[in-house]
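Only one chain is shown below, in C-alpha cells, and it's the form predicted alone.
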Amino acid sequence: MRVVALILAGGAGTRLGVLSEQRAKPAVPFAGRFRIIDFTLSNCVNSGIYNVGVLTQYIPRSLNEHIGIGRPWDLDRSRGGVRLMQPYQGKVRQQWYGGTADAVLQNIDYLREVRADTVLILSGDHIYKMDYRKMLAAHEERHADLTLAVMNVKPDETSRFGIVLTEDDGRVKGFLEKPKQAPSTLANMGVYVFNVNTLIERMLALAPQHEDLDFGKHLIPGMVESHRLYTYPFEGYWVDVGTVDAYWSTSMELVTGASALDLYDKDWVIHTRSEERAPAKVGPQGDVQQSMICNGCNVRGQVIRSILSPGVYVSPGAIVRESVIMNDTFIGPGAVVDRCIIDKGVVVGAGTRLGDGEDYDKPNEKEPGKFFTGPTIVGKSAHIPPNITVGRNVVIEADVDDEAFDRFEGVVPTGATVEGGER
C-alpha cells in the first residue's frame, strides 16, 4: 500500500471570531505552544507517514511560516515530506477551492504524481492523537472503496455532524449531513481512507454539476449504494475547538487535569515548530497554580487555571485567572485578566479589570451566537489602556489603540465589541 495524506487547512474558523481573522483556523495556537494542525500532522509521521500535502486557501501565511519545509515533524526530505498547496491561476483553473473536494480535485496532479494507490483525507482543525496505521490495515482488509473513522457523539450535537448508518459488519448503509434529527449518535469524523482511482472517478464525475464538491454533501452519500463503504470505530480523544467555548473549555480541561489528551506521552509526541527562548521564570512575587506556563515568560504576579503561551510577561501585582494568554503579551501591574483568550502581543494597561462582573450569559450585542459563555476575547496586538474594566462576552478587535476606548469612559459593558482601525 503506498499512501498519501492530504490535509484539509484552509477553513477559516469564522466562529472564533477575531482569534481566525488573521489566520486560517488550524495556525490558531492551542495548549501554550503548538498550533491546531500541529496534532495531525504528528498524527501522520508517528503513523509513518511521511508523504503529505497541506491544502491551504484562508489566510495562508502564518500557517505556511510555520510548517515552513518540514523540519520540525521530519518532514523536510527530497523525497516525499510535506507540500503546501493553495489555489492558484491556470489555463484549466482559475478559482478558490470551492468545497472540501473541490480542493483536493484541483490537487489532482498532485495524487497522480506521488503515484499513491490509497489517499489519507484529514482535518487540519481537530485536536486528537491517532494512529492512522490500524485504520488503513482495517481498509484492505476490507477491500472498501471508502472508509469513515467514526464516533458516537451526544444526541444534542449530531446536528453539527454528518451521522452515518450501518450494519451489523460496519458497512455504511446511509449518510446524513448534519440532520435536525438524526437516527444515529455515530458522527463522521473527517477522517478519510479512499481507494485513488476510485476518489478520482468520483471527483471527476460529480465535478460538473457541483463547483462546491464536498465529501459530505456530494461524494459520500452519493457512494453508498454503488461502493463498498465500511465505518472504523474510534474511541480514543477527539474534539473540535472551533467554536471561543469549545476553545476555552478544552484549555481549562488541560490545566485542571480534567482532559484524557495527555501532551506529555513520549511515545506519541506532538511535534511543533518553536523558537529558542530562555527558561520561564516565576519572579519573588510571583505564584502559580495549576498552569501551563511556556519557556520564555516571566511571571511576576499571580496565574491560577490559565495557559501563558512563550514570550508573556505578567507584572508584580497581577492576576490571570483562567485564561489562554498567547505569545508576548504583556499584563501590566495590578491588572486582573479573568476568563479571558488574549492573541499575540497584547498590551494590558496598569490597573485595568479585563473580564469583571458576574453577567456571564449575557451574549455579545454584535456577534451573540458566537460569544454567550463568558470568555472575553483580544484580538492580535490590541493595547488596552489603564485603569479601565471591561466585562463579560467583550469582543476587543486586533491592532485597536487606546483612543478605541474613549467612547467608553472608562467601563466597557458586558456584550460589547470594542472596534477600531490598524494602528
Given for the second form:
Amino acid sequence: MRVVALILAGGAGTRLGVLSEQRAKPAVPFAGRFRIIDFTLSNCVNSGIYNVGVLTQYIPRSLNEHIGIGRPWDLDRSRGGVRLMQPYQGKVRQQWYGGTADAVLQNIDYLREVRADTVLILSGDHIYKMDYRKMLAAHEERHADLTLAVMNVKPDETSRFGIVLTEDDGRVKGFLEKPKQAPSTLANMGVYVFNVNTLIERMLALAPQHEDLDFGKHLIPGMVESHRLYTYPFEGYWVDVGTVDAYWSTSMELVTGASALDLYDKDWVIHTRSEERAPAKVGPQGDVQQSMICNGCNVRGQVIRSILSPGVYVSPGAIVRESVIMNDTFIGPGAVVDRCIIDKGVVVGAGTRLGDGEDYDKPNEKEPGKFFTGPTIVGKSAHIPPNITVGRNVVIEADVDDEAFDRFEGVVPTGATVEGGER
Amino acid sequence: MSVLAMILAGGEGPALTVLTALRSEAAVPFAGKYRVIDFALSNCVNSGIFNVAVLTQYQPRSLNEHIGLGRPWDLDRTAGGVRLLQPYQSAKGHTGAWQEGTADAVRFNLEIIRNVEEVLLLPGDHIYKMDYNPMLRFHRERNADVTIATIAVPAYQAHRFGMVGADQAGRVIEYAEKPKRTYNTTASMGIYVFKADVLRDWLLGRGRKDTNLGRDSLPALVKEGNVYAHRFRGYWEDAGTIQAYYEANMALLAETPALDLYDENWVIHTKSEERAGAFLGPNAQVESNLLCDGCQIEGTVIRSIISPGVRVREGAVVRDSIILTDAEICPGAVVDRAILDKRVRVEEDAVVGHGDDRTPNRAQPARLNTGLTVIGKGAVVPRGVKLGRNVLVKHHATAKDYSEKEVPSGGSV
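For comparison with the form predicted alone, produce the structure of the form predicted together with the partner chain.
To see the whole picture, the full complex is given below, headed by that same chain.
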C-alpha cells in the first residue's frame, strides 16, 4: 500500500468569530501551545505516514507559517514530506476550491505524482488522536473502495453530521448528509480511506455536474449502491471545536481533568512548532490552580481553571478564571478576567473587569446564533482600556483601541460588540 | 573578517559531584530546560558567528545528543555550522591523545583553523549573555594579538581566576594566574580572541609544551606586549560548584533577575522536546517557581525550579529545590533544599533534606557543605526513607543501596 494523506484545511470556521477572523480554523490555537491542525499532522507521522498534502484556502498565512517545511513533525524530507497546496490559476480551470472533493480534484496531479494507491482524506479542524494504520489495515482486509471512520454521537447532534447505516459486518447500506430525522447515531467523522483509482474516477464523473463537489453531499451518497463502502468504528477522544462554546468547554475539560485527551502521552506525542521561550515563572504572589500554563508565561496574580499560552503576563492582583488566554497577552494589575477567550497580543487594562455579571444566557445582539452561552471573546491585538466593565457574550474585535470603548462610557453591556479596529 | 568560535566543553567539573558523574560540566542542565553550553552557543549565533567548533572530551554523550547537528541554534548549515570535535588517535609522531588542558585541546584541533582571521576561544561552562562583536571590534581596532575579556570580581575570589592588569589604553601589562594575594580585581573570563596565525604559531612554536592557555600561554604572550583586555559589564556566572550552581538557578526566581531569559532580542536557544504546557491540578499550590512545559503539579511547590516532565503528586511538598527532567515526587514526600537529577524518584513519604544537622558530606566535605542534598540521575529514594542535609546519592541508586531507613546529614548512598 502506498499511502498519501490529504488534510483539508481551507475552512473558515465562521462560528469561531474573531478567533478565526485572521486565520483558518485549523490554525486556531488550542491547549496553550498547539494549533488545531497539530493533532491531524501528528496523527499522520505517528501512524508512519510521511506523504502529507495540506489543502488551504481561507487566510492561509498563519497556517503556512506554522507548518513551514514541516520540521516539527519531521516532515521536512527529501522524499515525500509535507506540501502546502493553495488554490491556483491554470490554463483550463481557474477558480477557488468549491467544496471538499473539488479541492482534492484540483490537486489530482499530486496523487498521480506520488503514485499513491490509497489516499487518506482528513479534516484539519478536529482534535483527536487516532492511529490510521489500523484503519488502513481494515480497509485493505475488506478490499473496500472507501472506508469511513465513524463514531456514535448524541441523538441531538445527528443533524450536524453525515449519518451512516450499516450491515452487521460494517458494510455501508445508507448515507444521509445532515438529516433532520436520523435513523441512527453512527456519524461520519470526515476521515476517509479511498482507493485512489476509485476516487479519481468518481470525482471526474461527478465534476461536470457539481462545481462545489463535496464528499458528504455528492460523492459518498452516490457510491453506496455501486461500491464497497465500509465503516471503521472509532472509540477514542474526538471533538470538533467548531463553536465558541465547544472551544471553551473543551478547554475547560482539559484543565478540570474531565477530558479524556492525554497530552502527556509519550507514545503519541502531539508535535507543534514552538518558539524558544524560558520556563513559566510563578511570582511570589502568584497562585495557579487547575490550569495549564506554558513556557514564557509570567504569573504574578491568580489563575484558576484556565489555559495560558506562551508569553502571557498576569500582573499582580489580577484574577484569571475559567478563561483561555493566547500568546503574549497582558493582563493588567487588578484586572479580573472571567470566562473569556482572549486572542494573541491583547492588552487588558488595569482594574478592568472582563466577563462580568450573571446574565450568561443573554446572547450577543449582533450574532445571537453564535454567541449565547456566556464566554466573552476578544480578537487579536485588541487594547482594552483600564477600569471598565465588560459583560457576557461580548465580542471585542481585533485591533480595537481604547477609543473604540469611548461610546460605552465605562460599561460594555452583555451582548454588545466593540468594533472599529483598523485593518 | 571571519571568525571561528571554539567552545572548550571537555571539562569534567568535578565540584558538581553527581551532577557531572555522567555528563560534562557544559552539559549540566540549567534553569529547567537549558544546558549550560546553550549560553555560549546562543551567544555565538546571536553575535552572528555561525562557524563554531565544540571541543569535547569528558563524558561527551549527552553533549553530542544535545547539540546534534545544531538545529536549535540554526547551526545546521551547509557552510560553517557546528562541529563536534572529539579526541582522536593518529599515527605516531603526530598529535592525538587525551588532552591535558585548554592549550592542548586547541593544539590537537589546529587543523580546523583554516581561512579564518580570528579565533574566539570560549569556555563551555559559563552562564552569561554576551555580544562578542564589541570585543572583536576592540581587538581589530588595536590590532591586538590576543584580547582577553575581563570582569570585576571581589578581591576574595581573585585566587580562583587569572587576574589581569591593564594600562589606560587597555594593554595588558601583567597577568597572574590564580594569585594567592593581589590588589587587582579585574579577572579574566577565560574568553579570548586570538589572531589565528598568532595562535597557531604559538602553540606549534614557543608554546608547544603549554598545556593550559591561562596558566602557561598567556603570561608569556603578555610579555610580548600585544595583548589587550576588554571589559565586560553584564551578567556572568561560573556555576562550577554545587552552591554556585544552586544560587545561579535560584537567582532566576527574583522579581527582576540579573539574568533575563525572557529577552526576545537575545534568545537562549536549546534543544527541547515537545511537551504540552505545565499542568496544575485542583490542589496544586505554587509560589515563586519556574515551571517548564510538560510538568504536572498536584502538590505544593515553593521557590523551586521544575524541569520538563517533572511530576509532583498530590500531598508532596517541594521547597527551595532544583528538580531536573522527568523526576517524580510521590504523595506525602518532602523535598527541601535539594538538587534532584533527571528521572529521580522520591517514593511515598520519603524526606529529602531532613533536620537541622549541617554536618558536611563526609566523603566530599570540600564540595558539599552548605546544606544541600544532591541525588544523582535515575536514583530512587525508597518509601519512608529520610535523607539529612549534605547527603549525596549516587546515580541509579536503588532501594537495595539503602541499608537504613534514615541517612543522617553528611552521609552518602
